[in-house]
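Here you get one chain, nothing else, as structure tokens; it is the form predicted on its own.
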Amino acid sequence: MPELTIRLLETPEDIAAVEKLQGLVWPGSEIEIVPAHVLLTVIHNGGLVIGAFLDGELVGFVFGFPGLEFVPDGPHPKHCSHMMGVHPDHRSRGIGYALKRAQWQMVRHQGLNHVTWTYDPLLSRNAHLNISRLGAVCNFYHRSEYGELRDGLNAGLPTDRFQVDWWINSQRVVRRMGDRARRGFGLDHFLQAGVQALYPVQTGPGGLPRPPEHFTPPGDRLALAEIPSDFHDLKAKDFPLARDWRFFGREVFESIFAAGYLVTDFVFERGGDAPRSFYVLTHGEATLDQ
């Protein structure tokens, strides 16, 4: 296997790459793609643009600039981190965790503690990276938060995001940075702990999961809400399906996070007729740095 290369980008050929691959990683509208003049633009005033190399050829980045949030105490710093691709053909093989963890070493570097980025809450292989692998948290949910997008992976369906908060200096961080990786839990161990499922996902035709049409808000300290495990799928075989999922995780995770909940974790099984997908709520903010 060739040896992974990440490394910034600075220079316009870097980022004439990381323009041509944003195209493979959405396809289907120019119109969606950050063109090179502002990514340079970022690079030049603080921002960092990051590539993955295998054999010279960038197979992934990630790029974000300097913020501001609005805080009762007044305007704190932050690093946004806006997008990160991957190319189709190299996926799962660790490459954006590779991606993430130089950034955090870049942005710990700056002197900034806090980064937020947003992902669409049904895309399990992103929650996996984000909660789980990455250690970030998160209780914002913002409807149609980019509006219409066209590109091939976003069309027809509202562009509601989870907003993740990063804390990259907490313990809960570092520890999932370190050269050791963290062992995460299954399933059976929420379950075997008395953790319980908000609501039940049965398989309609075609082996696709179905939300319910009503769900019992949480009551206990610790929950687990359902999600499909491959929404890609999901949406090219059945459209308004995946529409159902979105209306009904908006009511979901608007609901808890309006009660005090957080996303602390999040759980692949694998076993089983198919794979299952569960984000871990916790109620409060004291177990952050966990």
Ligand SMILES: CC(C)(COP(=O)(O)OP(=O)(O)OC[C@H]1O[C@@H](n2cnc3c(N)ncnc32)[C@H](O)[C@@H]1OP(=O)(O)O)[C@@H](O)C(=O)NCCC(=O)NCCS
Second form
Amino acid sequence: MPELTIRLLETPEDIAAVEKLQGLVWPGSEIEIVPAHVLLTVIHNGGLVIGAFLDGELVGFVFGFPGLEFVPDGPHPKHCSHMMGVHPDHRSRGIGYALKRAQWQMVRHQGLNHVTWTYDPLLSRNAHLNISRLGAVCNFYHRSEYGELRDGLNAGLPTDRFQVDWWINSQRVVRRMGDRARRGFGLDHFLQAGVQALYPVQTGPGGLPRPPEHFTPPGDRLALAEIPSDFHDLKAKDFPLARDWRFFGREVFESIFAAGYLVTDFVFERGGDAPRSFYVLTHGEATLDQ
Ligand SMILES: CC(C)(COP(=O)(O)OP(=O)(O)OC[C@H]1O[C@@H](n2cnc3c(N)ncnc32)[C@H](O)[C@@H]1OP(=O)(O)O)[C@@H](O)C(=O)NCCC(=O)NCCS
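Alt. form predicted together with the ligand, vs. the form predicted on its own above:
What follows is the whole complex; the chain from before opens it.
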């Protein structure tokens, strides 16, 4: 097994490798690549570009910078994590988690306690990593956050995003970053506890999941909201269906956040040929430390 090394990237040579890797992770549009001079300026001003290496080759990076959160009692410092990418051949082997864990250590060392970032709420792998493994929570839904993006992962659909909060000194997060990190609950745990899915998802032609026309807002403190378990695959096979999911997801998450719910967990049921993916929604903030 090649050895994984995680370290800060600081030299122009390191950063040239990040430019190249961005082209592999988000193929098809050079204009979306964050250039070396911006990354180096970020690094020289308190930002962090962290790399993951296998046998000396850069296979992943995470990049962020200090920012401000505007809250009613004034601006508060935070770390804004902007991009994370892992080489397509090396995904789902814990590299993303290892990069975020290094970011967690370094941002804590800078004396900050809040990290935010955005991601597409329909991406199950990202949701599992961000919410279940890292312990981020979310109650912000941004419509078309980045306008039209032209790279191969994003082209064609409105760039709606969740903005997550990662409270890096909270028990919830510290527990997930420890050596004996928490493994998530399964769907059975929630169903046996009486937690209900907000809407049924039927399987349509080609075995692809179809959203219903509408959903009923939850009445209970906890609820489950299903999303496709492989949205990139669904988008490649049936683009109109991907659009339906985008607008259905927008309706669901905007209304449940407005009703006081937060995304607090994520369940990925691997289940062989038919994996399923669910957000866990909690009303209020009572369970944030769990
Ligand atoms: C998002 C990304 C950075 C994650 O990196 P990674 O190295 O694959 O992440 P990890 O392996 O640490 O974690 C992924 C987890 O999702 C799980 N997973 C794999 N497929 C999944 C799916 N369809 N649904 C849910 N979880 C899934 C993996 O098993 C792993 O969980 P585990 O550690 O509990 O087994 C990487 O997939 C990527 O580069 N994606 C494209 C760019 C992108 O979306 N960047 C983020 C926004 S800027």
